[in-house]
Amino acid sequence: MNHKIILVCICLLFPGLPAQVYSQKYKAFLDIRLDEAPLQYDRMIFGQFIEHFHRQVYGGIFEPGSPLSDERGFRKDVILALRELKVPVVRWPGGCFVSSYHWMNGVGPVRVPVYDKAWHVEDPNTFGTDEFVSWCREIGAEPYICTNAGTGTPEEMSEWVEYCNLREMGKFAAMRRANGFEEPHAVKYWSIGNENYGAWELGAKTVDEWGDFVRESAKLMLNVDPTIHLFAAALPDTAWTIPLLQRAGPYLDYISIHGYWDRLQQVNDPSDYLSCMRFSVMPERRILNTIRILEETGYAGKIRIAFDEWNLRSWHHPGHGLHREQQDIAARDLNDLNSTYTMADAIFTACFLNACLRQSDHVAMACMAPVVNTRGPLYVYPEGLVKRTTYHVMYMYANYLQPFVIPCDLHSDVFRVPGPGGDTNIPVVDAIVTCSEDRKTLTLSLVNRHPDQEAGCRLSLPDLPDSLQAYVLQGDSPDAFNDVDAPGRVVPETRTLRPRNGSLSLPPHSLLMITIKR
């Protein structure tokens, strides 16, 4: 049968659609169900992590002495750029390092430089908790920490609680006032512990010993203050999670789950543009396993999901795990190249945030590992920054989206991804659709993830408009990415789409944000 009797054929069975998108090889179709109740997403999807890593706090976000700094020393082009994504939360202080991290370490007039046995240099602890809850209200975020459950003790944790958030009673708040801050710091989020299950964490737990450890942590650290929420690390894996949850479900409000899918740690190889395309339906999967976890032991809709570290590529550190072998502190610097952060990384991260929010009644937080330097959205160095391409997909999802997800149906036509276990079928169109409260207005997020194809996406809903604004991101090719000397490659832009009998033409390599009003 030929290509035009095909197209014939398919016109009859689909009257609606016009020829010229029939004729583009790949196709999809949204089906938006406006009759059904949207569902009020969390903002904490849009979170950010920062961990003592390299350049990501010294020389990324606190840079005392730099003109560029302010008498704090925060880097001030940093906290407008970060402003711009309203970044509503951020975790620190890791990460690994936080598994050795001794807080008070960090307080107080007087800080002494320590060994930080996690990534092998020298921490001068002058970033420390004040310094960071006072950096994070700056942007306009809520500080979340993660505390020190590999050599730390459930007794540091909650006297770290007393130091941020009592007023007056107890030798901790009195320090933090004496440290110059009367008022409490009022930290609201904290997490037990850092990937505890993890052989290369110091002070790595057994799945016997986390659930108890977790449980009497959370119970010194809530006799400090009942109001705060409560994490602790997990796995989308019955094996460790059923037993946490057993143990301690009852004092928790999240359980994080993290996610690296380009392994990059001791070979600096970033994977092409269709192997990302392969990773971009993982996240999805590895929620959808929590959730099932959460179900059958009866605390989904009691405890939510914070995927609380997160990004296509791990972090290049060799060594780090490998215990007797030297870790090779000056490969890190791989990790700032920014010809790695390309429109790959950009439609993942589109897909990423996609699947939390398709799946918010669950998900209630993920935070982008890391925002500054290494694999972050911004590059920093001494003269400047660099806004890479994810960093203008968290600006759109940020800026334009409605406050309601609205559930639908998307069918997509698939393209072949080769992969290390055989050939892999991704869907070529991922999609959102979020709305106001009052349903009249709507805005898609539309991704097109072929490298070189357009598709075709017809929508169900009646009566579109002749023209439609849309922001688009998309590069002059799948590999484009932003650098010192073209900071301006891959930017977001306006155009005008003009729908045919209800069906839009969606760019290779793309991500479109469009808003509609009924």
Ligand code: AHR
Second form
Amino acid sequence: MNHKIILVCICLLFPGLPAQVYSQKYKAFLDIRLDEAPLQYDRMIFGQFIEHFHRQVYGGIFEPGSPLSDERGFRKDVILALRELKVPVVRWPGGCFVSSYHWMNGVGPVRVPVYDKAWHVEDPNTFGTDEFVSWCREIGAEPYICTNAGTGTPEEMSEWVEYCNLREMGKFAAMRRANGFEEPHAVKYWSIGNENYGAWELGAKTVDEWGDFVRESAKLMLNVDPTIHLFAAALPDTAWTIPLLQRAGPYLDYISIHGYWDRLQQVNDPSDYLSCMRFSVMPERRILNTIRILEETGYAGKIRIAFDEWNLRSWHHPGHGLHREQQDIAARDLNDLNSTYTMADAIFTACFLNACLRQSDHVAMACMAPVVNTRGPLYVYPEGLVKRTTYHVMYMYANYLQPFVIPCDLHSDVFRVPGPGGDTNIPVVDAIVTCSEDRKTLTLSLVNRHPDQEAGCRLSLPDLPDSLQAYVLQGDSPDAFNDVDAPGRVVPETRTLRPRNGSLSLPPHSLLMITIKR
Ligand code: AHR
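Got the form predicted alone; could you also share the form predicted in complex with this ligand?
Whole complex next, starting from this chain.
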């Protein structure tokens, strides 16, 4: 008996169910465990990252002389757009850039341009520590400084902390005051190094070197300011991270992990929607592997995870990391093609944030890489900016979710996605449930990964109202994107949903946020 005949029979037997529930090929059940204690997640999960790379800083957030910039050179339109995201923290100045960056070149009245050995360009040093901290305060975000554990020294790191956080003792605090900043910058978040495990990183360290180097750096930095929160470059890999924790664990508050899944560093050939859906289940595996290492070493609950560089798509910078090969600087402009950033990027981003929220008893920070230009949610050009699809996802998470996560179990049909190692079954629906402290207000984030099929998602909530207002990000196609000439093609819309027997119909390739008052 074919699908259609079955459909007719069910319609006759159960006239109350509308056609779209019968016709839904895919279904999910979200069991919301309202009787269990909700967990307050850290809003630092909605953090951002910016690096001295291509047009992220110069020509991105910082454009002196632009009619769109303020007297300090900060793009005012970018500041407004990031305030709307309620960005809680921004990590800076790298990334690979930082592993040969010397912070003193970027402070003081005289800024001397230097050759950037990471990215093979000249850095004017006109945007340095004071500009970064001032810019963060302007957008309402905490500054998070990643230090140079490549060519730098523990002492140089600790002097950076002196410059930022000591009120008046010593020459570095005096230097900050002489530069016009009487009050300390009060930078709370400091990372020791960036990806020092990688052969591509300047001044990379061995496993045996890394733990001791981190410990000695931490001691100096904490002896300047014992209140700072310390991070160190880590991996979801026992061989690197267990020795790090054994030698420096007592000094750390976070371990930093990174992730890019659509590998485009050398060849800029963005993966299609279905491949990106296959990628969208991978971040949580990386988080779970890291949690297991923290549990194995006894640091679970004491040290938390900072996923402080993440994006579906890695940055395109051909030649980088392939020493003795010229880097193709002009090719970096391919990162700016807005057609790359479709609903695939939006759905991936929603699934990534859902993973961090699900694991928020261990994940306490995440920084999208980067915030402006390259693969970021904002594309900035001389005359204006474009809010890419991922901007709207970050906006919805930062503005609509409640402050607590409720435990829930999701049972979802799967769909087959082709991949290099053969087909993979991917859950059609992904979901997270947040609530107010009194659990009377729930906000659900529901994702339908399927490119062209609706999905029915039944909720375990009794007495759903007849209609619910939802914010929906869907676009007219899985490949829809925003661009300079079509900035509003993909934007959140409000739609009325009519639950049927506790089930909601999720449109294809969509993110829905629904608030339910109990
Ligand atoms: O592609 C950008 C680089 O990716 C960052 O500079 C580094 O931290 C990561 O490897």
